[in-house]
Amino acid sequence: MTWPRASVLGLLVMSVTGCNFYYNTLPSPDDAVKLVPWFDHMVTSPAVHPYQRWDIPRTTVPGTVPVTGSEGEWGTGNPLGVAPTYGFDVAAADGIINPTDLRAMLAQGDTLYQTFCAVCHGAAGAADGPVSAKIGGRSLLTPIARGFSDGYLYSIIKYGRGIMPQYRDKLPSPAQRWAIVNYVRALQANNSNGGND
């Protein structure tokens, strides 16, 4: 039986190119770096090592590293990284005081509310948004919603509660969350029918 010439040629090409007999004899790029003396002696150079002594200031570019602490946590969180746990300590939430003026940031609050909240709570807070009926979005104009403290509303935005998911990842700035709280309070104040939806 004779093999076709193409098969013989294919086997010959595979045998020549498939074996990299020279692979172990080529120098590694790591070996090439060692040929440059400057790289080899960087560790012993007389450069400044700012974190080896306590008396050298560790200044950073303003705004890049938080130095005033964080907002703190009062939510249940998700310590094990499993299914998300929504909710927060209500007493801690009610103890949070709104640090802004009610009229402050209303334009920003309007924009953020229409972007993140109106789809469920409605443009005016009456739970008449596009998906309100499908998911059970709540009216923000009811006496119950009016009775929530500013800290409670802020905590709902940050941590979520019930069917509402947390928005701390979408609204990472506390100022953004407070802007929405202020806007919700403005919606409640402007509602004339009492919000008995």
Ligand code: HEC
Second form
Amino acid sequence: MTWPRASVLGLLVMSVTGCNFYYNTLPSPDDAVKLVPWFDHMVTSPAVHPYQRWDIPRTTVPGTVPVTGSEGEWGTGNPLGVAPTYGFDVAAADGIINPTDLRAMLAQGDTLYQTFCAVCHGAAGAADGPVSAKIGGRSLLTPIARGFSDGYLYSIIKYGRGIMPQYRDKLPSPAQRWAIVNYVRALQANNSNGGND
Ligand code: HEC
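Given the form predicted alone, state the structure of the form predicted in complex with the named molecule.
Zooming out: every chain and molecule, the one shown earlier first.
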């Protein structure tokens, strides 16, 4: 009577471990789902705190209006080859007040500037970056660049100008752009020789 006992034991083992050894070797739909960082409905999950980070999609609280969230548009397009090629309305740009302290976010501004700007404008803004000469990247230490308003600097980052590309897609948060503005101001303050002119 040992055979039936063995099969009973076998059935018991299978019922405990499951007989899905074959399916375990197939990719799970969960693996595909995990590739998507965010689903809209996730903000309703109790585990998600939508105000923890700026990049979490969130809906407006009913009955409220955003006071700092979205910003207006003052872009005018950036047609290549048409001079002067402004990517934005200069008067509107000059009317924008820097909402941050000029001494704020300098470490972040340093990192972002070295990542996004230094290649064309030089590590310290003197137009000595690897492709500055080839592309016509200008010194940010000239009297002209010093004379730009904070709003103008912010706008040139957001919309680009001439062959300088726009960075609104690469730097989606206004705080990131203001961090760079503040950093450029710090470079100008620390380099009093006026750059290359
Ligand atoms: C691909 C190269 C390139 C990159 C990267 C780049 N720029 Fe420029 N930038 C230019 C060029 C070229 C001009 C001149 C545009 C023109 O002729 O209107 C310019 C012009 C400017 C000016 C105006 C200077 C003047 O004297 O008129 C400022 C300010 C500026 N860039 C800031 C930045 C900042 C801040 C970043 C980083 C977010 C950045 N740029 C990234 C190429 C670049």
